[in-house]
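Here we start with a single chain on its own, the form predicted on its own, put down as structure tokens.
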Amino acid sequence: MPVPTIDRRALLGSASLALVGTGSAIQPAQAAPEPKGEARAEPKAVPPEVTRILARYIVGARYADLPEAVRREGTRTVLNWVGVAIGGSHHETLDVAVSALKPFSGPPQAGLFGRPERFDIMNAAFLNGVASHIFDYDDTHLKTVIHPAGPVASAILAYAEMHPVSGADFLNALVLGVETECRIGNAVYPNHYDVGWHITGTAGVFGAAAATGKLMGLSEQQMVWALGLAASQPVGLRESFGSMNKSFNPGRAASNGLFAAILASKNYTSSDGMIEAKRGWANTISTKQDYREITEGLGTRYEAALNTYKPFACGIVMHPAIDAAVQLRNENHLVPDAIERVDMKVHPLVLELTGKTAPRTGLEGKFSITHAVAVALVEGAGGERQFSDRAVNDPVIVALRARVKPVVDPAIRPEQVELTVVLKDGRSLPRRIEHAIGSVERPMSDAALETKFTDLAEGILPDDQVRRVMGLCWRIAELADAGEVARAGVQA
């Protein structure tokens, strides 16, 4: 999506705004005489102390206010982050991480899913966060294309283990940080997203830093305080996406966000209005500010109810296109040899996220549109497997993704795709996709997650340990001790 442009006079406005602070405002010595037939601009608003009632909301939010639904949807983002953590927790992109940081690990404080090493809360977060975002195979909310467990369940699971609460208590602060995320992340969307912030660790750390102090007892003020050194810290840029760079951002995130909270927890302090202060994190990395977007209906609208879990391991943006793929392929039974070419309508975000035309890995095939469709044809689905070192260099799928012809379309939505397979007996197969398989509209059900899950864990962990942790996840609420979850789920 092309970053917005405005005008000379809305930039000269929104430079003199700029101004306006929570304090007292810089007056310049002398003011510029008032355009003659121009309406003079109103002065922009003080913001509200957005910061303090955020902070305010977590403290006092109970797991007894949650709606069944939000809870619901809170199980089952904890089912599929430890799913698509144990899944990712042998790629090379961990083992090279692990390696790097154990001679630097403290005390063994808290384990990796699928892995025998235990290390340092702060690094068991950084470690989780990594793996359970490698394949790109996360939840997603996708008002914002924010992945949150990530950051915020990395951070407070390896909390959990060094100091043990309630599976009622863990998903209370789960959910409340991925409300505190993806509401920071609705007040900036899409501006802040692109100019090529990688939204997921810019806005999770704010969610893991909310989560782990809401389970630390922070105080209102001290919360304020974590938000804001949260706010100091925003981590991930999207020119690392097809690399290893991209899944440091949610690790980043939920150990950035640990650390916040654990120093606001000794009265480590911070400015009061770091995310809406002129020179705080929303002004400083944003042209959109939308601070309603935050403080407004806290406790009755859950940005949370509307997560998302993918059936595909890659951008979302590419989902829609990944399902028409596949059904068109199993539908009229499709081979490669009988396809002339596959022409799309996408959204011009597919091409600016998902451009990549020679992906050498299975990382840059995350990003290839012409990659998905090519191999959704091929092979029927979108799983890690596809998106392997294998499948980016299978000679079939590269022949097939030379014919794969993608254009951008500025009437079709993010959401849809238009795409006609053309095969070479001179037919046509036309499909549109609205809305793809895990989004709001037709979202994942239990059971599929569960198979993900199995699919995920297979040759990591025995079935019968799956079975247990899934069985744990489930019933996160009803357990005395979440740790329990962590510590089910790491090799023997």
The other form holds:
2 protein chains.
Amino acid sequence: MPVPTIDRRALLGSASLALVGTGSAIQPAQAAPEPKGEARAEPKAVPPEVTRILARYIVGARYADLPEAVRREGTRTVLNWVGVAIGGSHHETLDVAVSALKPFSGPPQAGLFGRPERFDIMNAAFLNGVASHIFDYDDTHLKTVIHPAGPVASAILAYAEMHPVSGADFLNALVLGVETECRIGNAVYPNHYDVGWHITGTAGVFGAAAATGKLMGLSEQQMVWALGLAASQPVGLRESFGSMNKSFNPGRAASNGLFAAILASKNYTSSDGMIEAKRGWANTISTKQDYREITEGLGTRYEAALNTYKPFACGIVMHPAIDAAVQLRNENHLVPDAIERVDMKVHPLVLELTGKTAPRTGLEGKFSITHAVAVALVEGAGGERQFSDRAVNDPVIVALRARVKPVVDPAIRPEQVELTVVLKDGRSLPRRIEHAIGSVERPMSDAALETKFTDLAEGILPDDQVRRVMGLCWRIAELADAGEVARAGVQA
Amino acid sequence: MPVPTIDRRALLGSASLALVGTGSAIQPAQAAPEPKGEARAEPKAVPPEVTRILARYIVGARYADLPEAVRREGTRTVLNWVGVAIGGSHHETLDVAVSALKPFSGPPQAGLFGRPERFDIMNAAFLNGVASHIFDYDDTHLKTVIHPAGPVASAILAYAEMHPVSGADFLNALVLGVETECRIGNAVYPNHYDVGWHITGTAGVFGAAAATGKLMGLSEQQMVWALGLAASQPVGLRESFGSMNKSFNPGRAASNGLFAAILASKNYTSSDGMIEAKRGWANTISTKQDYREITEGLGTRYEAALNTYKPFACGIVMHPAIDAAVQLRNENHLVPDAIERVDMKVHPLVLELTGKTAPRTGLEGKFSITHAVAVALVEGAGGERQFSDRAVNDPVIVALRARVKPVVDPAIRPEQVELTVVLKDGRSLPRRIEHAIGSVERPMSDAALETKFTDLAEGILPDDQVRRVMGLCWRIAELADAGEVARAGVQA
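Alongside the form predicted on its own that was just displayed, please also present the structure of the form predicted in complex with another copy of the chain.
Up next: the whole complex, starting with the chain shown before.
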């Protein structure tokens, strides 16, 4: 599969690049200055009909209008998501969830990637959403750290198994769902994330509702209600990171969004301005609201074109450091015994999110920057095997990680790192990363995505089935029935 | 059924009466002063293991230890909840939800009050939870404006239909669920509610998880996880008030809490401190955290003993005014034409929540203090019939409501009102209410609860069935199988 060269930044307008300050966008020029010392300022003016503008766009947008580059990135999003969902399908997390929910499932309407069980579409959406995030290896919208596919693709593929839709309609719905969640995320990021919300679950539920509502053919008013019912069901807190609860969040966002759209499709009502009203979502859940991020440039700039895929099976904040470690190891043929210590300058978020110094399980290892660097230096990779129980308890890696010394440097941006391997022979090997592999600036190639997919599916599905599923993903836009992807990806 | 005289205030300890200021309770004396002007202060110290202390209490608490007054109030809570769930069972809101969810339901594990359909227990919990709040006529914990029964009773009764439990165990679980949600609500009220959350849905999900987890026999660690998964699924924004989305919230809190407990029962993990951790629920969702409200006096003071029931089918903030209007009408044999105008001094929340001046539907009438007072003066009641489409469009009531003049008075507490009917003959009839009928201080009698129940069930279930269901509710603690209440309350 050839890799088209796309300037994805060219698809952006100014609003998406300008992450403006706290909620001043929609306020009139004559607004009074912010009162000092208040826990939360009241909005100064009634914002435009944000929810309705968004709903109108979703209802009207057509596949034919999608730029080619957006279609391509949507296709890559599908492929990557199917791969990680298959990869997570036999993790203990999913075994537990499947056994817990089986007695309550409705008719066998939709399948699970990599498994034989079938569930009703809401439970299937939940379970595929959980599976796709278990390894923290799914796609990332870097501006918000939203993982877009989990909530959206899990919901629409389950729906598409029950109500067949064309691949073009499926891809259009996927893009619209990703637009919805990422634009809403932009409007409240970073304040909303900083305070403790897992933004993939809180914004993701809008994406799932928008995308499934699109496939259901909701009217504009029904879409307003679907978004309102989605606003009523945010999912996830950052405190849950490091437990099964983290992958719960995109899964529950998928099923909550689907639940919202199903109810709205029968005219279960909500209020009209649930995103922007005084006691609505954005004011309740965030101290920042930049509604222009939601309403401006609809149909001309695409957040969905900015989706990225992880070469490393962990949170995006650790990728620059792993990238630097792998580069230095491979270029210098490093062996652990030769390393005196590793000095690193990192963005504050790195230690806040991944500051565990003594991980005991593979899952905890994903929240340990010292483990990630140590294992990358020893094994030259950052895949799922490097975040296994085996890896975090390997004596060589354990010994090395104690010699990894991250320090916070306010001058370092989240996408950067300065890492120096100091050798016992006295040499220093510095490496500065501006953008890690897998970023918008240095995207994974189609071939690298295929390698990641086959690595994840190995041992779960036979090789020929894996190739068939990948082929269907690449051709998603041409399929008469998008549900074919789901059926092709289950375990016999 | 005789009405026992209970001093419910005597069940309270000091912590529940002292609604202390913003989150200072767990901070060490030597903590630095609050930084000025920050949107949200960081917690100064690690609080005690709030989630674990609560989980340990829930897991260990026995029916035998419940004071008699708490059992009695729990029984009244069940009776009132069953009545309002039957009453709402044929509203358009429930018709829509039932038809939307039917195609996705699992096995017919549990029934719906007042209806013939059966659903899996998660959908049944949702639907009974929605039904019980449709008329805004359910029980209220006045300190937090939480409606406790909807999330909790809907979840455990559905569960009890699938896994039979004794009435005593059911009542114990109900009380523990109500304790959990109301104590967590106390910890964050009023800030959490003020900013826009519908606290019944955000705190209620904990109650549903605690109560169903208790019936499932979760271990302490599993209960910690159930509370953590509940924390990840808050439901509801105040902006949705006046639409079907409002009754969605307690219903979804019920099914979300049940979902959390089911997963936790199979060892689906969460973090250990999801309520109190830095990036946990209370810090993320509120600017106030008073953890003593959760951890102090467990097993000695009972929020469940403070539950109240509405004599009027609308939000509690309007009750003092309706009470005053009904009293003045009945004492003075008022007729609409004799009334020049009605002057009222109300707490600010009254106009904030129920300030609609031109309601077009019965549902909107519940958010119109001017309608509520007008219809109470005309018809001498505030039941569901007074909040119908018919009532809000009655020309006599419409004309009178334009002459009802509420003004905000900061000296008036939420439970008070000063209402004066000015007659065309020049007379003024003032009435000050300190505590409305239905409050903790002036509770509805058992007989009044029965009248409310029979009014709600009229036309839905036959009279003899209504009497049988009420009898089962009064005897809930003696039943060998609590599910009998559910089976007795469905439509043949």
